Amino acid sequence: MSSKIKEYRGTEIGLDEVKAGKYLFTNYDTVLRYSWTSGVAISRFLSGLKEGQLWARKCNNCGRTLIPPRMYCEECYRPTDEWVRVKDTGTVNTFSISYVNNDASRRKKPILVSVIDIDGASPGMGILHLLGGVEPKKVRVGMKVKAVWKKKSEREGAITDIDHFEPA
């Protein structure tokens, strides 16, 4: 640090001033409740997930179909004009070998996370997914890829209704 510039740590509050009321404290005990929509677009699509079907939204004065759908086209600033059935197949866009847990804890064997660019939708349009069925070596870029779909009775409208993608 510079020496013209004094480091400044914060005082820890203790309870005994607390309670001596030097300082505002409040405590609530409330029960909040709350719900909340997906909204059109996604509950469609996580509707479609379930029933083991992709579904996109067409913008038809720009041509894209877009997945996951959204409402609005954000190229030309309109609302999309239909739902479109798109393919549960694609191509590998990205990809990327983790030895890493969600807890940053390490992996004895690797996940392989992609996008997956989905067939029928418009270019550079696709979902963040896992490949499976696959030796992280032979992964490639432009790799046609598959969705593996979880047994129905198990599906419940999430995007892990699809296991995970393999190769075509």
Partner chain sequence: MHEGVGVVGVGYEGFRPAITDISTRELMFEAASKAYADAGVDPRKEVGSFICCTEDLWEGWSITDEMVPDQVGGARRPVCTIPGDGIVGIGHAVMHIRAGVAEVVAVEAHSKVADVLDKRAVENLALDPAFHRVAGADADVLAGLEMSAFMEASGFGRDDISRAVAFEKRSAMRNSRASYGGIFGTKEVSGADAVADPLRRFDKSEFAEGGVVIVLASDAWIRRHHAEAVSVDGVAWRSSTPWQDGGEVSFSRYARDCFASVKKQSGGEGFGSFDVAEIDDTYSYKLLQHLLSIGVGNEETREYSTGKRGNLNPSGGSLGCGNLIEANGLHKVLECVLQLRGKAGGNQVKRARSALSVSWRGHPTGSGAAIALSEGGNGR
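Moving from the form predicted on its own, what structure would you give for the form predicted together with the partner chain?
Left out here are the partners and the other molecules; the chain alone remains.
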């Protein structure tokens, strides 16, 4: 509605009428299931995480070190050349203090989502993860952080094998 439009033409459908079955109403639930092939680069990355290590790929043409790793360099368009183990420390590239859950419900205590540029990888190469062990107000872009790994017995070859990053 606006200053010009006072009412819409047509017949308004009320919730009562829908509930009473006056109109065709279809509800359909589906479960879509996928099992993505992780491939050469991400398989190595994930098995590294299980060992508490971060692995990147280096392109010897442009000299960049890519993490998460890729088997091709998108700038040079050629296969990357070698595996490079990088540190599990880095710098906060950006962060957000999030008060919403995945389902859009509100959180009382925020989560600290961050992109962390990993030490040893090329500038701007980083991974999305959580920050912990720090007051939201104290987080700063440029802050040095380090990975807090889950216990070895709890790691499963997933990005969540790093529980979070904390101030270094």
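Computed from a predicted structure; not experimentally measured. By rigid core we mean the largest C-alpha set that fits within 1.5 Å across both forms. Numbering follows the first chain given and starts at 1.
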| property | result |
| --- | --- |
| Glu156 C-alpha relocation of at least 2 Å between these two forms, rigid core basis | no |
